[in-house]
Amino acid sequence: MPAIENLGATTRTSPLWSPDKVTVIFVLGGPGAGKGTQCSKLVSDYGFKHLSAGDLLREEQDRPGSEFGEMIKTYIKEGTIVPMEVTIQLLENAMKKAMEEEKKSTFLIDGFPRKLDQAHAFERSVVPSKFTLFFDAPEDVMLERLLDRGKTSGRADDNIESIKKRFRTFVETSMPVVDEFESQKRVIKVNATQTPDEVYRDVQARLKEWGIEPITLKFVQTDA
């Protein structure tokens, strides 16, 4: 991977893709809000390509020869945010790969942007997003979920100290992203304290308001 100063996010002044050609939906919510569970359902029913910023960073930290591996590992362990240029480049690379190999053009980007400057840089250099799905849940609910997951996940950041740091980081840095997009009427806010199925029903109803239907329904309508 090239040096940070040579990455697209720092050098490009216009988006790589048009939102008419490539659809990006950001998926945000505090740690443990259930983003991954809902993304899996959306991928199955709607055909989105799901890209988790966190997963891409975790894969990169373990990739042989990665010049960013150790740096990413330290940031993740401390519950702080990896330099945005690295994250955006990893997302861009994954989108290109999905377009070429899977012919995908609609993406769910999970756990990103985590700061306003990330949002601005991505939309300026990669593609403007369509809207943000925000899964809203109080910290006590998310803490219980994460501690339960930590029993089996093996993730270094599923411990109470890292979790509390991640909560603070989310409130201080990610909520301004939600607030800005909400002021632009580009946020779908969903109550994430419900059961996964109830949350998903809400998501589907809201997507329908934006004209987004499941793949199976599209096929039925096309054949009719």
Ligand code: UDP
The other form holds:
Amino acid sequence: MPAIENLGATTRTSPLWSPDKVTVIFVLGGPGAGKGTQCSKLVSDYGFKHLSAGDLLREEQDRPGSEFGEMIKTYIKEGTIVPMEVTIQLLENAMKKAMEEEKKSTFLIDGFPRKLDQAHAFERSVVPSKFTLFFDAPEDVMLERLLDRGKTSGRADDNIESIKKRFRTFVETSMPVVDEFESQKRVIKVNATQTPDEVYRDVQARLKEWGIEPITLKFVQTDA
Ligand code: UDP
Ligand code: MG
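The form predicted alone done, now the form predicted together with the ligand:
Time for the whole complex; same chain goes first.
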């Protein structure tokens, strides 16, 4: 089955899901801020479903017969934002699948929304988000991490030219999304310059403030 059958998601005028049933946490931060690393820690402790918009786009790009493959490739290499209809449809399809097949209802949506129109369209037509986890790090820290990752990631955009363009897109296009959510008091901002474990400790403390706790498996002793 193709990853995208139609691009109808963004034409809806009301959300597909209610935030009472489906919880979305957006995960934002500059390229190399550590979104993916932190998301994988959260998945194992909290049981969230992690969906990386970038990974979904790369998957669609590589899917044989995709009519969007070439377009996606160009945008990613240039560090610009793929038209939202494609990204939102990919996210919606992946959410639907995780709900049906894994019975998931809480999602970490990583690397999205990167542009205000995406944020508005997603919240209008898919589901309003609960809050945004924002990983804050200066460019010199992120650059070092990305160049290091570039040695093994095989990603077409982990090179200095693409990285510079991604930084620019982040500041000019993506930060306004964080600012808007911040003005709505819907941002958890974490200092992402420390080690992954230190950052994670902060994340956990902040999630607790929002009433979000790790999954604890309780074994009740039943002595016969
Ligand atoms: N991208 C996009 N829309 C999105 C998410 C990603 O167009 O909502 C594209 C964009 O070109 C971006 C690239 O995918 O530079 C890589 O995104 P990813 O999140 O994988 O990069 P990261 O932030 O993890 O370095
Ligand atoms: Mg990532």
